[in-house]
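The chain below stands alone, shown as structure tokens; this is the form predicted on its own.
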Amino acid sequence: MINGKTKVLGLIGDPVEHTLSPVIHNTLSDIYEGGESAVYVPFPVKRGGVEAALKGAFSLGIQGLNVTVPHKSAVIPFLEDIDPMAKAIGAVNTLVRGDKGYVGYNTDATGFIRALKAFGKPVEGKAAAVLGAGGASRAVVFALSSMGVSEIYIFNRTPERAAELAASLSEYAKDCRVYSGTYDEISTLYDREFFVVQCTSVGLAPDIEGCVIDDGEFFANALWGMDIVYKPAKTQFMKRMEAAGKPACNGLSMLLYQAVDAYEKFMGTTVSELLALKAGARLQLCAGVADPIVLIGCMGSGKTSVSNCLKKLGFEVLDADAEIERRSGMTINRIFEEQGEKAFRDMETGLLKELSGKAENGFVLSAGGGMPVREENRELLKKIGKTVYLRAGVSTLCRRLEGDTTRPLLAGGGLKAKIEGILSDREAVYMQTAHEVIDTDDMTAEEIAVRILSF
């Protein structure tokens, strides 16, 4: 609801037409309960127009602004105040309305810290290899210096730029050793534990085949890696890491959390992790990098409820049982009674063959409970997308299925014994099919949906 009390937020930069920031901020505003409403709009501002833009924004009562290229440093002389880390970095991306003007922050740095924590990999006491020495690298190295890393190695194509960044970081981070060099010197890391943050634009769509490092030994020695590029969802850098058996993630979580941190500053509030990840789901969809999802599990495990939650976030959902009923013009009970279970399983396999390899961004398949029993189906399910086993205990399933007369395999009474038998028969095949397992007994459908979409 937009009214006279709605706060106006925005983004200044050039260009701004491609930005995904409105997706995050307007989603947060839509779903946040207990705060004031806000609306977020991108404003194109040409070089040389920053001072006039800030004066106009302040006069219009705009509560907060994000700043993107080419203005992240150009805005600094026109601010009322600036956060110490943003000042040290020499760039701001978030402006919060003060008494006489705007106060500058760098949530690229704090967003990176939060994204790294969400990835769950330890950094304290370890060496960090940062690839690239541009604007993104500045935020990353200053953030890393505050997280307890022992050493930071900045590698860049041109050594002068890497040395300049290393020198400015050394002045700020007294307890962290900082080195710089070219990519040819990267083997100096191989005698220590190090992780990698890829901060160049190499590998960014449409040039998705590029990788800034072409040394297999580098990937073999690294602990894990993060690429700040998020499109494609799996860059060549990430593929090289994973081929060496090392975990890797992209930069979409950094994009999300820098916006969440900015929103909290704009609105003077705290965004829960649940709400942040809901916004992240919309971000994945709009960025075109939401992997197809397949939900498997015993009847009553929550596949339908979780699918409905994902549908509310914008995902396209196909319920396999409902689709088979639609195509056959018969209920599943009737198919079992008139044609037998084998005929029904053949219908399932036929549907999976159609879907295999065709599922696109934002697609969810809610699979029938018995679909994975066939070996052929297990392989087809895994080809469609990320397969998630929603696992529930016998008591939970009994509670959810009590009184349900639509399940042919539960007909005839003895609910608990039937569920125990089904789980005994299927647990192994569910585990063989799953890319991820979620224990759902003590979780709501919404919590499960957000867990599936976590970065």
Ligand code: NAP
Given for the second form:
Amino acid sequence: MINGKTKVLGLIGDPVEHTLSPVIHNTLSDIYEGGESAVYVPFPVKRGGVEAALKGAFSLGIQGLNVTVPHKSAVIPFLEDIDPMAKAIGAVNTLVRGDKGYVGYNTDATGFIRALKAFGKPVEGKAAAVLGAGGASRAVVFALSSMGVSEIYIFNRTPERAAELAASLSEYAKDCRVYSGTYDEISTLYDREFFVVQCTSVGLAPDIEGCVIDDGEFFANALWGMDIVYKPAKTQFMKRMEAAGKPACNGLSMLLYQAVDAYEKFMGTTVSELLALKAGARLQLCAGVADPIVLIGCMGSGKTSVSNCLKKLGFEVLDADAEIERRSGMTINRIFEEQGEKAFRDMETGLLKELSGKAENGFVLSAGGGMPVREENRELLKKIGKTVYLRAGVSTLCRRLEGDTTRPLLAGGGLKAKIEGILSDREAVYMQTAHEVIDTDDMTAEEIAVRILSF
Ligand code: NAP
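The form predicted in complex with the named molecule is what I need now, so please give it after the form predicted on its own.
Time for the whole complex; same chain goes first.
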């Protein structure tokens, strides 16, 4: 809600038209309950225009600004103060209003640290291989040096750029060994435990087949990898990692957490993990990397409630049962009574065939409870998107389905025995169909929705 107390936040850069920052900040502001309201807008500022832009922003009472290309370093002389790590990096991306001007931070670095923690892989005492030596690698290597890694290897196509970055990092992180070289030298790592952060722009959409390293041995020797590119959702680098059996994640969480860190600084608040991930869900949608999702599970497992949460975040939900009722003009109970179960199952298969291969960014199918029973349907469901089995125990299902008269398979009383029977028939097929299983007994629908979309 915009009112007389609303704070203005924004982004300065050139160009700014394609930025995803407003999506994250405005979502955080929308869903942040109990705080002051804020609105986030992009401001195009040409090269050479930062001094005037900062003066104007301060005069207008603008609370905070993000800074992007080409101003991340150019803005530094005009700040009231600068955070020590941002100073060492030589670039800022976040300006917070101080008494007489703005204070600069680098939340690309702190956001990367938070993303790495969310990925959950240990870095302490390990060697880090950083691919690339551009602006983003700068923030990444300084962040890594503060996380207890034993050594940092910076590889780059242009070795001089890697050497220059290694020299400035060595100055700052005196107890971390830093090396630099070209990709021809990566085999020097193979005798130690190392993880990889991919910081080049190779593999970024639309050139999605690119990967800066070709050597299969590299992936076989690495512990795990993070690609800071986030589009496509699964980059070629990640595919190569996963093909070698190594965990890999993309850069969307870094993008999210640099914004969350900036928002916390702008507003002097703390954003809970649930709120951050809700903003992350909107971000996936707006970045065009929200791969289709299929919710499977027994009746009462929460598919509808979870779908409703996803709908609120902007996802397009198709409920298979409701769609069949709409198309046939009959309730499921009536289809069962007049045409029999087989006719209903045929309708389900027909619907899945229509959807297979056509589902896009942000699509969610809430599957019928019995859909995965047919083998043909299991394959179709898996083709439509990431299948998530919402698993619930008998007592949870009984509690949720008590008094429900819309389910033909539950007609005639003896709810607990019927649910036990359905579960014993279907548990194995749900497991065969699922790409991911979530135990939902102790979770709210919102928590489940966010878990499905977490990175
Ligand atoms: P940059 O300053 O332009 O640096 C580009 C890097 O990619 C350099 O190391 C460059 O090597 C390398 N590179 C480009 N084309 C190459 C090729 N054909 N072969 C080998 N190396 C090549 O860009 P940046 O700001 O660091 O951004 C890099 C990537 O990170 C972008 O894709 C960006 O979208 C992504 N990023 C993500 C986040 C996030 O929050 N997830 C934040 C910032 C950036 P040379 O030095 O040899 O040219």
